[in-house]
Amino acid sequence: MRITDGLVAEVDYELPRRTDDAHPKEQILDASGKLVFPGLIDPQVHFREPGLTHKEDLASGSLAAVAGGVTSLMEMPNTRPATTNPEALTDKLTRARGRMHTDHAFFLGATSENADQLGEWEQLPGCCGVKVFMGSSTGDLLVADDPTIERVLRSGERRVAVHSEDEPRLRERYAAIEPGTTVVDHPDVRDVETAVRATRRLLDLVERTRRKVHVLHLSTAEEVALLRERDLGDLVTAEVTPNHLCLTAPDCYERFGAHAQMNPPVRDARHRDALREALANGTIACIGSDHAPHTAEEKAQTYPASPAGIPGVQTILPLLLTAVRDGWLQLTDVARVTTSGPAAVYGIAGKGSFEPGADGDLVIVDPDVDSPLEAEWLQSRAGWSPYVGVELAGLPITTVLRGSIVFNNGAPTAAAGEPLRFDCNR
């Protein structure tokens, strides 16, 4: 493959190695021996910059990203202050800007109060659509009503980004908490029915309002089983996490505690399954890491005051590659689900594929990696994954943005993200 001004410019797996001074300044990378794959994309993440940088900010967290082989990303808006306006949406791109290792945009969250001017928003620069919370999670943004929710839906016309769970019995249920509840009771207090009543709603929504939205990290096997009876097509797409993937209740909060808590939460075996199954047969149309750090302090606090969230952008790639090794994924459907999938469903120009014309992304793996994930790989502020120690299946090893090395054998070079740009009526 070769790559020009930024753009695939050609696509030959026997390309030869150029002898005359036509191109004198030509860099080659010899991938011989490694895999190659587009630079993946996350369309999840939480860099919590504004107002809470302690956790993470927009330089660590996309260095991260560049680490795993992300060269594209979308942030989420429960910051402080949330992005909620066109105003708060411009500081973040001027933050960004030099900052940043990939290519970026963020989401526009959405309230009662903005409901009705989000569809003029969504079409700003840098914005990479509307994001809904039905149920209350980490910070204040929360659309928990049908009424306001639809009018969000009639107000655009973009896909609409989903946090599915249902705030009324989210409310009784940690209202119901008795003395000596921990983490491991976490999957009980989000049950499962706590999602699957708020999907039915949304896709009742939909139904009425014919507005496309993207359901994130599922977490059930009902949830599943819901999208194939109700089959909306292309009305309604949906993602998964690594977590949802490759943790399992009660183990992984026996194991790890807080550092394991996330929402909706990790389940049991019947659900990752079911998940593992959605996703290889493209139920699930693509993978976001919901990157979501916080201290180790944080995450030592008493459930149910210990955070929710899991950083997981940089671990993206080497979970995958241990699913092919296990035999439940194939290498085609890694590059699937973390390239082409989030483009298609955001409609991200440019990204996604190396057909000509396309940006000149990748990420080189080593697929001979096969020692332990090491702490010390980790790029996040966070600076903890409860995946350190998991028996790697291959590592990425170069990543490119561009036609430009962006990380390279552990060392980043210089920020070089921009906004992404987007074919708006997706």
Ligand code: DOR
The other form holds:
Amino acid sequence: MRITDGLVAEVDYELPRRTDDAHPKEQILDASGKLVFPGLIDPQVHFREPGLTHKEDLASGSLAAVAGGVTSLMEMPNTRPATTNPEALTDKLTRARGRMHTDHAFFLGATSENADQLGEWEQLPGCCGVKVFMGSSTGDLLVADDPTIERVLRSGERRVAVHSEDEPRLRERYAAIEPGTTVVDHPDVRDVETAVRATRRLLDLVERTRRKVHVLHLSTAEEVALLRERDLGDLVTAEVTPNHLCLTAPDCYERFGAHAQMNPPVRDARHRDALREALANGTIACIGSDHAPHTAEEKAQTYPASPAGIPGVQTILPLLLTAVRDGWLQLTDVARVTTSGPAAVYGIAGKGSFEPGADGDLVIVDPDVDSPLEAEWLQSRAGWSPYVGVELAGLPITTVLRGSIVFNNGAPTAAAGEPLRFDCNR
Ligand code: DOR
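Switching forms now, from the form predicted alone to the form predicted together with this ligand, please provide the structure.
Now the complete complex, all chains and molecules, led by this one.
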């Protein structure tokens, strides 16, 4: 492949036979014996800047991303302050300049106050769209009731990303927590019905408004069945995290305690298997890591005070390569769900493929690394992962963003990230 001026020029490129025939400025990367993917797109990360940068900031989070072969990121609005207006969006874009290692865009968080303005604001450069929290999670963003969600859906036209858990049921269930409840009970506290009820309500609202939505971090077999039954075509896409595909309850909670606690919860093998199948057969369009760093000290608090969230932007590719080794995913599916899949869901321009004219983003993976994943490899400020010790089936070694190496053999080069562009604002 040849990349010129940051863009893919030719895929079947033959190197000049004599090196002195090569263009003097041409840099040659030898990937023989390696796997090469388009740079990964992670459409769901929480980087904590502004407000909680002791957990992560835009520089440290995006460094973890490029170390894992991710070259495009979409960051969630539940920072402090939350990203709920153009000023907060501009603030994030300004902070990102010269500090983020990946290309990037930021979600606007929906609230009852901004619902009617989102349609105008979602078109702003550097914005990837609107995020709705139907149920409370980390931070205070929440749009719990159908009339307000409907106002959000009727304002604007881009695909809306939705955290689908039912707030009234969450309130009931948290109020009923008894002494002695531990993190092992997390999938029961935020139970299957909590997720299914919200997703059913959301699909009703989509039918009424015809607005496109994207259901984030699907966690139940029942929601997969619901998506298939209702079959709303391109109006509804869905995403899953590697955690819901690779961990199972109750053992993940017994082994990792609150380090396996996230919202919606990791559930038992029946759900995991349905999610794996739905990802492999295309019912679920893409992977989002839901990278949600919290410190080990914060995680040490007693449940339910322990915060929910697992860092994961750096481990997507190693975990999916392990899925290929274990036989439940094909290599071509790995590329689909991490590159062309998310690019299509959100209409990201110039990303997610090696087509001539696309951005020259790629990751070179050494498929022969089969050692256990080491904590020292992790770049996130959180410094931990439930996957430390997992036998790898390959490791990203070189990451290229728009034709420039941004991470190579354990070290970053420059922080050259720029705002993503979307088909809707070209
Ligand atoms: O587990 C989670 N953590 N789920 C979310 O929805 C938010 C995230 C966070 O920001 O910590």
